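Just the one chain here, laid out as structure tokens, in the form predicted on its own.
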Amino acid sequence: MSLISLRAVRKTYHLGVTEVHALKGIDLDIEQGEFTAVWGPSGSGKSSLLNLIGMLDAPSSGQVLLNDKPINDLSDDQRAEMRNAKIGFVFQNFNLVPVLSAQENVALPLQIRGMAAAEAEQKAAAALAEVGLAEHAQRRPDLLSGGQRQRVAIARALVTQPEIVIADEPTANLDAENSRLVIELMRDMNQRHKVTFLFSTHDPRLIDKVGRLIKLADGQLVNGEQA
């Protein structure tokens, strides 16, 4: 049983009278513990694919399954509940709350789940230590570098112990060295926690860092073979 399965998935966006076919019949399986990149040029369908897998959007047709359970017909509340329980997100723009410290940002998803503040802060501190930011736990995002902010985002994604972490262009706003460090950190977390990582990129320098490369072109799967 695959962690994520897509069967004949299509996604069409309607922009006025124009139809944009972002995904054109995708069949794909993602297994537990994979470290996989979705690679392709801008407009190839990478973000659309990740949004469907992350339950941030629904397919126009076809089926998306998580742990062999179809998610298409779930209500918005059911999707949100499953998303919060099983998926962590890392965004290219970090999406950190500017008025909160790094530790408070990492603790936030735990508190949204109802965890007591003291316990959430303790778990957040441990997560930040694991990504090498213990000494920066009380700093707000504007006092952190881009690479440090992305490490905070990774700690926030992992603190809830998800089954899969989805990262949409996580190195797009980083220089070459910080891109390398972030990808190596994600790979280390993948191996240490056995959590699946699925991220999109168009940076050819990162291709040799992944366990599997899924290529998209014009909304279609080119291959999903081992890199």
Contents of the next structure:
Amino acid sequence: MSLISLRAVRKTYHLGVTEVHALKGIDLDIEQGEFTAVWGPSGSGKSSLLNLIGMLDAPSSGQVLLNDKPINDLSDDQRAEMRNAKIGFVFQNFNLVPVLSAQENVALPLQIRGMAAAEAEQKAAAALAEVGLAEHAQRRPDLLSGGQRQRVAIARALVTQPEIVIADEPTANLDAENSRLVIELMRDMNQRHKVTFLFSTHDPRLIDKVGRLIKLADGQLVNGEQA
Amino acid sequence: MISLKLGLRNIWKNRRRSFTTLLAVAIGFTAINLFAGYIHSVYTGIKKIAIHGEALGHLTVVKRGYYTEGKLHPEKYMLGKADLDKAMALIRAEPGVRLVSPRLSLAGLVSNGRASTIFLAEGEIPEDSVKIRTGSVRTPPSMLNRDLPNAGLLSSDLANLLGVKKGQTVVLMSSTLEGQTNALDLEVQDTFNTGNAATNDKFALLPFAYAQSLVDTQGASRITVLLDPAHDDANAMRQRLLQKLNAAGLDVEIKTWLDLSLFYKQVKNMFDLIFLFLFTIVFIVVLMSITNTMTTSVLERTREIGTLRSLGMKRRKIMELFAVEGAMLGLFGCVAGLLMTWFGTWLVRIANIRYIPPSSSDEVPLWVNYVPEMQFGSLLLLAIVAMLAALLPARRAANTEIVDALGHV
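Coords for the form predicted in complex with the partner chain, given the form predicted on its own:
To see the whole picture, the full complex is given below, headed by that same chain.
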């Protein structure tokens, strides 16, 4: 049983009278514990693919299955609960809440789940320590560097112990050194916690660091995608 | 909890914008509460004028039909001596009643020997008259004197019209109940201002026994009842007394001071309308200020909304976030407004402003009462209005597609 399965998934966007076919019939399986990159040029459909797997968007046709269960027909609330319980997100622009400290940001998904603030903050502190930011726990995002913010985002994605972390271009706003550090941190978390990582990138320097590479071009998988 | 934390911190983060919104709410709150405090003081004042100044008392007991037919057939609608004594004894026995006094209304001509003019008069028991008429905003400078049975008070413009002064004598002419003309000398004990330009040139206050002699009766046209301050629910007392008097075989009706004071009702209706107008304006200002602020906030935080949704926050929780923030803005604005209202009230009081109200001949102080129930009621109401004002932008925030929100620049 695959963790994620996509069956003939298509995604079409309507821009006025123009139809943009972002994904053109994708069949894909992602297994538990993989460290996988989706690689392709801009406009190849990487973000669309990640949005569908992360339940942030719905396919125009085809099926997305999580642990063999279709997620297309879930209600909005059920999808929200599933995202909170099973999926962690890391974004290109870090997307930390500016009025909350690093620790409060990391505690946020736990509090959304309904966990008491004290317990959530305790777990958040431990998660921040694991990404090497214990001493910055009380700082607001605007007082952290780009690399530190992305590590906070990784701690936030992992604090709920999700089955999969989805990262859309996590290194796009980082310099080469921070990009390397962030990818190494994600790889380290993948190996220590056996959590699946699926991230998109168009940076060729990161390709040799992934366990599996999925190549996308013009909304379709490119043959020989297995690394 | 998370809603409160995010709301508070976002209000503080955007403190300049928040301050402008809070100020609009606070000024609106202050305006309606200062005006409410002012009209409350006006209502209190004109209630006192009605009960004590117009000497309506809290309740007036008359023979049934007196107010519709009494002027045409006064002899049929007078309370005879037996009924009067019986009713007064029953009313006096009721707990909460402070004073029961018979009254006689009459009209006729008053003459100085050379010229005559019409008069309207009230016959009152001197010692009761003092009790009833004391406590008004305008207390007559002089009262009837029980030791001067043939002396009365003339309104100042009437005295001026007749050219008579304190100590001089006039002649009062009126019809008896049987329709005969009767006349009696009256010593002008003093003059006074009725406070009402329409009555100040024709009103006279007479001793009750003198008025009875003039119309040749042992009865009274009505009974005035004054209640203890602790029991001044006139409606409740009216019900109790009516049951009691009817059960005793007395065919009477009872009016409260509110039923009889047309002036009070007119003033109250006018101020209530002005208040409604003012409140509507404040309501719209608060609604628009909060909606504008929250719309801007939603726009600025669209990506944050997308992030929260991707972390698993449900749509209704997103709505709650913004609704709570809007309610907090409203609440803080109202609390600031409450402090401004207290300060404004104090300021008006120490300024000692005085003015002459319409149809009045006396100056009265401009006074603002503290009305806690109004202040806390409007605080609650405006906080709810603020929350409702935030709901529309909050709904838009909640309904934004996650992918669109995350891609918002």
